[in-house]
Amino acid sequence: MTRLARLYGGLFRIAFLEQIQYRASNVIWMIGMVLEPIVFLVVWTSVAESRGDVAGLGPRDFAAYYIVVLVVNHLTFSWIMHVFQYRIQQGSLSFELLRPVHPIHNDLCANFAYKIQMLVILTPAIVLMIIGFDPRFDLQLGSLLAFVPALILGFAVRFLFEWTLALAAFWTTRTMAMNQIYFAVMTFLSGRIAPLAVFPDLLRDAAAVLPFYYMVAFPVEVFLGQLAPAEMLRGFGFQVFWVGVAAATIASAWRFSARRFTAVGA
């Protein structure tokens, strides 16, 4: 554990310094992340105001939901599927394979470094959204305590699941089409477009067993106190299940994937 702590400390410091170099691009990226929930919030708030409520959710409930979605989505997202193809094509993975540690450790540290830096930009946006949309938060101590493991497991599900899918780059030279399909499905079923409460029963039941819901919407609903204790326990069970599936897949597939890697340089 001491060796692992030193490893992560060093990797985190390097990743933090690397992220500082991309301040402008990070700001642009963060603006896009903030605009997405605001657009959906304005749409659903308008619908709720015209109807009185949607699936029992009023305008202030939608405001609370999308503000928490913004935070949870930032703290759980990963970019590994975007860059893994280029690591292989450009040969940068060669240097990572020479290190005596698995590349996933460096990806974790880079992810943490980015999120910590971007929280500085995200916090004022959250404050402005709270002032502008007047969300209704009915926070409970039990839900807040349960939110911490729900968020950590949500990140683990998303990071490991996307790292697993990124390994497809060892078998194909173009993964963008697959990535776009994945992100479209994930955005829809993870609750980023709309709360699952407004979905038809069939889609809601499907989302309840797939990993996407447990990446974003489940931690959000836990924080907002929208789930009964039995529903939370069931959700934690699914999160642990999907973490186990993704971790086992990475452990078994990595050896075969790395053997297929061939670096070609000009």
Contents of the next structure:
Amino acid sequence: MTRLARLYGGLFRIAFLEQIQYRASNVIWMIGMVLEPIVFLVVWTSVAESRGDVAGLGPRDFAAYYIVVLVVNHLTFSWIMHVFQYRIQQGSLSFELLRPVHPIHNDLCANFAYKIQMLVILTPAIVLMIIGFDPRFDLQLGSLLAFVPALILGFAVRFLFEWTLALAAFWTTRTMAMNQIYFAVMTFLSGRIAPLAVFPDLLRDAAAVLPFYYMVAFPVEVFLGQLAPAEMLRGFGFQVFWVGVAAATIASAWRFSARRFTAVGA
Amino acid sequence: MRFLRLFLVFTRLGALSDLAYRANFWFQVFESLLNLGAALALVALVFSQTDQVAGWRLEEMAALLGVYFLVLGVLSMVIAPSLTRFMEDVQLGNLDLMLTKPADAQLLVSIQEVRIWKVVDVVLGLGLLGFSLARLGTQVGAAEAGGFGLALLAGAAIVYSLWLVLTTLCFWFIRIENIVMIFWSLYWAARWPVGMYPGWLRWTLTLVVPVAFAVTVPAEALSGRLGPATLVGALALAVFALAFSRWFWRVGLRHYSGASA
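So that was the form predicted alone. Now I'd like the form predicted together with its partner chain, please.
What follows is the whole complex; the chain from before opens it.
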């Protein structure tokens, strides 16, 4: 255990120092990150204003929803699917394979380091959004407490799921198409585009069993206190289930996937 | 028409290199259809709850999306790849070569790389535009069509100038590839009518990163809500933007000392 803690401490420090060089780039990335929820927020607010509410949600509820989506999306996001292809094509995976630890540890530390730095940049934007859009928060201690495991599990589902899909790069050098389908489906069913309450029943039922909803919208709804205890328990159950599925896939697929690696380009 | 001849040469060069990767055509078709499908699905979702957004009906919104993809296609077919390569060339010193050629350097760097498969976005955008116009029916007369053409030209000129100014900054700053990310983020927001946004964002999209002129304004012309004042304003801004970016480019070029030698 202390070995793992030392490992994470070291990897985290390296990643943190590496990334702090890209402060200016991060500010630029921040614009896109913040703009996405703002645009959807404005769209749905304008719909809600024209007819009072959408699926029971008023303008101030949408404001609250998207501000929390911004935070949860940031905290659960990973870029692994974008980089895995390059790692394999350019052969940089060779160095990672030489290390005596699984490369997923380094990815995890890099992810944490990025998020902490980005959170510093994001905070003023979030404050401005709260001032500008006047969200209605109805916070309860119970839902805030439940939010912590929901967020951690949401991150675990998303990170492990995307890490699993990224392994496809071992079989094909063109993972772009798969990635794009994933991102298209994910942005819809994770609730980033709209709260699932406004979706047609069929999509909502599909979202309730697929992993995407549990990556973003579920933690958000837990935070906002929109879920009954039974719904919450069911959600936690699905989160644990999908974490298990993804972790088991990585554990069993990693070795024979990595064996296919012949360092293209190295 | 020296410009056209040069453009055709670069298109042929682009075609020669892209035709070697024919599978990429299908990837592009797939990617473009997915993007368009996702955009339409979202519009359908929104319009399942309402019959207008900020005063735009479903067909008008679809026409706006058509313009969005049309401009996106032109941008990512010529302007974005060419000016991205220009930034790399400044870093590597390859721009020296470009400067020795007997044609205007600004023109050369702006069209030097043509990604022909991106024409898929142009075609899909035009298709969606045509389809939604047919659904709109008789509303589009000669005046609207003319206004649309002018507004689209003005919008293209404005967006091109913006790209030129942003990338010209690389004469002074080394690591600025990311700066065009600002453009893409804001362009993405332009797939909705800017009138929908709160004041600060509307003004950003109109004056700071004026993508509104490339998408919303032409679409307004088609749906008959574009007043002559806005059109004249767009044309004036286009002329000013072209002149300013030209001037800025020259200042930048004077600053360039070459990195290859």
